[in-house]
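Just one chain follows, in the form predicted alone, and it is written as structure tokens.
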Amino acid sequence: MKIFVCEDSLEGIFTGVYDAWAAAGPHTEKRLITGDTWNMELFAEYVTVLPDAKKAEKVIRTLKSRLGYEAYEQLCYAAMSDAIDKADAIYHTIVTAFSMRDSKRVFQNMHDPAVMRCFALGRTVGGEATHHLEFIRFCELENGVLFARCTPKNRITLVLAEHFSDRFPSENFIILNATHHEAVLHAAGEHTYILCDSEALLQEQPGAYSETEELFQDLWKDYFEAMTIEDRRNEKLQRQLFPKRYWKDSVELKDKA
């Protein structure tokens, strides 16, 4: 068996299927693997892969020519996930694509275990990506920067950072995803971002709140709990629609996580 280490992110995941594709023997002898927390196996020849975006940019436009889009983006959602089998999958998923008549339905051979892994990661990752849409909150900084704090189990910095540079291009702000130490910097005005480690952020506050973002949340938690219906009060189904893990990045209920 040959294992391909690769660094746990997109282009590093596509060097490692780059290396792994070109590498000699059958595919069912490779295996791909994400970070360190993995254990040596007996018998096996370990391969360290370095991202190279060169090799990662020839992996992005055969799939997008030959899988289509969607079933690319189902590729980038898996790569998203924490799971440690999710290079693999993503890998032997690409291997099953070039192998059928026709590689864009290959979302559709749900009986090949790799596909079906795959479609599972990215359907959780795209799950979590739509909840973060819904519930992530901005507050305005003292200098004018929108700032956001997140803690998502699944590495969807890029997903929040695409919909809010087109939801908001006329803003500066800052996302910061707490659980993968990484951070979105928009400029005003830009059609790009910035992702970039966030140790500097997890050290110390960006920065302290605006008076009118002071006010503004105030005022949003007396009308948070002057809408409250006591006689209605469902505490369990309200875990169930805003889930208690988002509280603490949440201005109305961060008290009570």
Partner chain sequence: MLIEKDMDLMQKLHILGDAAKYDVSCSSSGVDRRGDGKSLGNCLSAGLCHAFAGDGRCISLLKILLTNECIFNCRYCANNCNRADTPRATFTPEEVCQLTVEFYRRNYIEGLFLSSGIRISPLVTMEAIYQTVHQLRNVHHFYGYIHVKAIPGAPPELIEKTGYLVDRMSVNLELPTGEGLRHLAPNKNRKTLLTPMRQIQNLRQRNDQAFLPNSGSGQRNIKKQEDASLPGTLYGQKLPARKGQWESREKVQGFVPAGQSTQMIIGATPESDYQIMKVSEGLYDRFQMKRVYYSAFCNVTEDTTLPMPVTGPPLLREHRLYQADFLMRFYQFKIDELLSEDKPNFNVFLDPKCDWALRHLEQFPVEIMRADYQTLLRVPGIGVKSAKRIVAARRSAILDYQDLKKMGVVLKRALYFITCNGRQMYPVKVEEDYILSNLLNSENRAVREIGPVYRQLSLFDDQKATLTEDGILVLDA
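Residue numbers count along the first chain shown, from 1. What you see is a predicted model; the values in this text were computed from it and never measured. In this text, rigid core is short for the largest set of C-alphas that superpose within 1.5 Å between two forms. First, how it differs from the form predicted together with the partner chain.
Positional change of M227 between the two forms reaches 2 Å or more at the C-alpha, relative to the superposed core.
Could I see the form predicted together with the partner chain next, after the form predicted alone?
For this one, just the chain is written down, with no partner chains and no other molecules.
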């Protein structure tokens, strides 16, 4: 068994895919892992993979053309997951895809364990990403910048960046992912955004609120309370649809979290 240890990033995983594919031996004898905490195995050869933009680029190009954009996107979602077996699932999904007559149909092949796993990972990440698009809350700072803080399990910063850059093109905003120490910075009128290591941001307070911020927070809280129909009160359903882990970063339910 050859085990390829990759960096936990899209680039790292796709470089791992490239190296594992190029290595000698059958695919069943190769495995990919990410990160730096895992159990060592006897009788396995460990290969450390250094992320290489060129190799990753080649893999991405091939995936897009052979598997199609949708399948590629699904793999990217799987790669954002926090599961330790994600790199291996991605690799073996690609192996399965290339063994099929029509690689574009790979995600229909649900009987395959790696494909099923990738699909499940992608679905989990997609679900969390959608929840974040819905539940993150911005506050307006003194200088007019919108600031939001979130603590996702999976590394979904990129999805948030895409969505909110499209939605708020003329705003200056920051989305801080406190779990993965990343932030999205968006300047008004710019189509680009930057992901950076946000250790510095984590240390500092985001700054004072603008004059009207508290007014709008209070308006929202009051409105939120008023929307409940008492005859239909069903807090179990509320928790099911609006899971409690999102409450601490919200405005309306922060006090109850």
